[in-house]
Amino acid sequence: MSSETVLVVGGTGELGRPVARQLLADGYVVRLLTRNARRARALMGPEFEYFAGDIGDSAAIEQALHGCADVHISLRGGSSGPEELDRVEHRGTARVAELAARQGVSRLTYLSGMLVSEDAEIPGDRAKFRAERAIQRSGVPYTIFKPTYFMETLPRHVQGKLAIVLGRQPHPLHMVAANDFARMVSGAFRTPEAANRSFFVHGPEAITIPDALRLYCSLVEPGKRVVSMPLWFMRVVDTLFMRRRLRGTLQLMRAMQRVGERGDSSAADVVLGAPTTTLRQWCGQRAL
C-alpha cells in the first residue's frame, strides 16, 4: 500500500476512470485534473481530490501537481481535427511533462497506442508520437503504454438493433480489459524495472472484431445483429449526416484493417504481469 499522491490527467474518461479507481484501491491519494470539478465529483465520488483546469492551463496544472509523486496521462482526442489533437495530445502532454519535471515527479505514465509512430496514418497517433518524444525529453522517469483494442470499445459498435463492424476487420486482436490495464499502470509506479520503458499491452486471447461483437451481443445485448459496413460507405454517411464525428474512428478502422495488431507484449507481461481477463469473462461482468 502507498500513501503517495498521484495526479491523473483525463481521469474521468472511459480509460482514465479504471486507472484512478485502481490507484485509489492500491492506497494512493488520487487527484483528478478536470475541466468541471462538480461534474467529475458527481461521477467519481468524494474519495478523490479534484482540481479544476484544462490541459492548456499551466497554472492549474502546476497547482494540481504540487506535492504529487507520480502522474498518469490518459487523453483521447476522438474525432477532433489535427490541430486540436496536436494541442491536446502533443502540446498538452508536453506541458504536463515539463511541469512535472520542474516539480521533481518520480514517474509519469502515459496512455499511447499500438499504432503510434512518426509516420502513422492517423493524426491522433502522430500527435501521440510527438507526445511520447516530449515525455522522453522531459527527464521524468516514464512508462509509456501502447495497448491494443480495448474491450470497452465494443459497446460503441451497437447502434439500435445493429452491432456495426466498420470495414472487414479480418485480423485477430488480443483485446484488453481496462481493469487489467489499470492494474498494470498502478503497478508501474512501484516497479523500478518499468522506468523509462515503452510497453505493448495485449490481452490473453486473440479474436477478430466481428467475432468479438457476436460474443458480446450473445451475452450482453441479445437480439442485436452483427453487420459489416464498408468503410467507403461509412465515410459518406459520416460526411453527409454526422458532421464527421466518426472521422477519427474511421481512420483507426482503416489502419487496423490494413495492418492488424502490432507489438510484442512479452516485456510488459514479465515486468507488470500479463492481463488475464478474457472477453467472455468481461462480457459476464457487463451482463451482471
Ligand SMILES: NC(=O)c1ccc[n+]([C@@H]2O[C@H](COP(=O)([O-])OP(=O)(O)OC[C@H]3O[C@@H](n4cnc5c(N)ncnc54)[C@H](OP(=O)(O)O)[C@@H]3O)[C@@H](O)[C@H]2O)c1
Contents of the next structure:
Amino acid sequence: MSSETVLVVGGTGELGRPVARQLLADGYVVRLLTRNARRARALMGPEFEYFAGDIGDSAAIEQALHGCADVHISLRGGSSGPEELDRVEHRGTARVAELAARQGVSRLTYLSGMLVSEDAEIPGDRAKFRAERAIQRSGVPYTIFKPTYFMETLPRHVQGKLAIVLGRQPHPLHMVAANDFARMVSGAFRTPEAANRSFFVHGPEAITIPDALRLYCSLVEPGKRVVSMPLWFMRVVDTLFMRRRLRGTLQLMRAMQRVGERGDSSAADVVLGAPTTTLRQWCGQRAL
Ligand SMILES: NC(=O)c1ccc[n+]([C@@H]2O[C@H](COP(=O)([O-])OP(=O)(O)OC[C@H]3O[C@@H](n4cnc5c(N)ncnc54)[C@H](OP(=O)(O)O)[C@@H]3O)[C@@H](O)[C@H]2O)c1
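Would you mind giving the form predicted together with the named molecule, to go alongside the form predicted on its own above?
After this comes the whole thing, all chains and molecules, with the earlier chain placed first.
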C-alpha cells in the first residue's frame, strides 16, 4: 500500500478509469486532470481529487502535478485531424513530461499503442511516437505501455442490431482486459525493473476480431448479428454521410488488417505479471 499521490491525465477515459480505480485500491491518493471537473466527479465519485484544465494549459498542469510522486498519461487526441492529434497527444504529453521532470516526479507511465512508430500509417500513432520520444528525452524515469487490442473496444462495434467488423480482420490478437492493464500500470510504479522500459502488453489468448465479437454477442448482447463491412465501402459511407467521424477508426482497422498484432509481451509478463483475464471471463463480468 502507498500514500503517494499520482496524477492521472485522461483518467476519465475508457482506459484511464480502470487505472485510476486500481491506483486508488492500491492506496494511492489519485488526482485527475480533466477538462470538465463537474462531469468527471459525477462519473468517478468523491474519492478522487479533481484538477480542471486542458492539456495545453501549463499552469493547470503545474498545479495538478504539485506534490505528485508519479504520473500516468492515458490521452486520446480526438478525431478532428492531425493538428489536434499532435497538439493533444504529442505536445500535451511532452508538456506534462517536461513539467514532471521539473517537479522531480519519480515515474511517468504512458499508454501508447502496439503499432506506434515513426512511419506509422495512422497520424495518431505518429503523434504517439513523438510523445514517446519527448518522454524519453525529459529525464523522468518512464514506463511506456504498447498494448494490443483492448476487450473494452468490442462494445464499440455494436450499432443497433449489428456488430460490425470493419474489413476482414483475419489476424488473431491477444486481446487484453483493461483491469489487467491497470494492475500492470499500478505495479510499474513500485517496480524498479520497469523504469525506462517500453512494454508490449498481450492478453492470455489469441482470437480474431470477428470470432471475439461472436463470443461477446452470444454472452453479453444476444440477438446481435456479426457482419463484415468492406473498408472501401465504409470509407465512402463515412465521407458521404458521417462527416468523416470514422476516419481514425477506419485508418486503424486498415493498418490492423495489413499488419496484425505487433510485439513480444514476454518482458512485461516477467516484470509486471502477465494478464490473465480470458475473453470469456471478461464477457462473464460484463453480463452480470
Ligand atoms: N482501444 C484500444 O484497443 C487501444 C489499444 C492501445 C492503445 N489505445 C489508446 O488508448 C488511449 C486512450 O483511449 P480511451 O479509449 O481511454 O480514450 P477516451 O475514452 O476517449 O478518453 C480520453 C481521455 O483523454 C482526455 N483528454 C482528451 N483531450 C484532452 C485535452 N485536450 N486535455 C485534457 N484531457 C484530454 C479525456 O479527459 P476529459 O474528457 O475528462 O477532459 C479522457 O479522459 C488512446 O490514445 C488509444 O489510442 C487504445
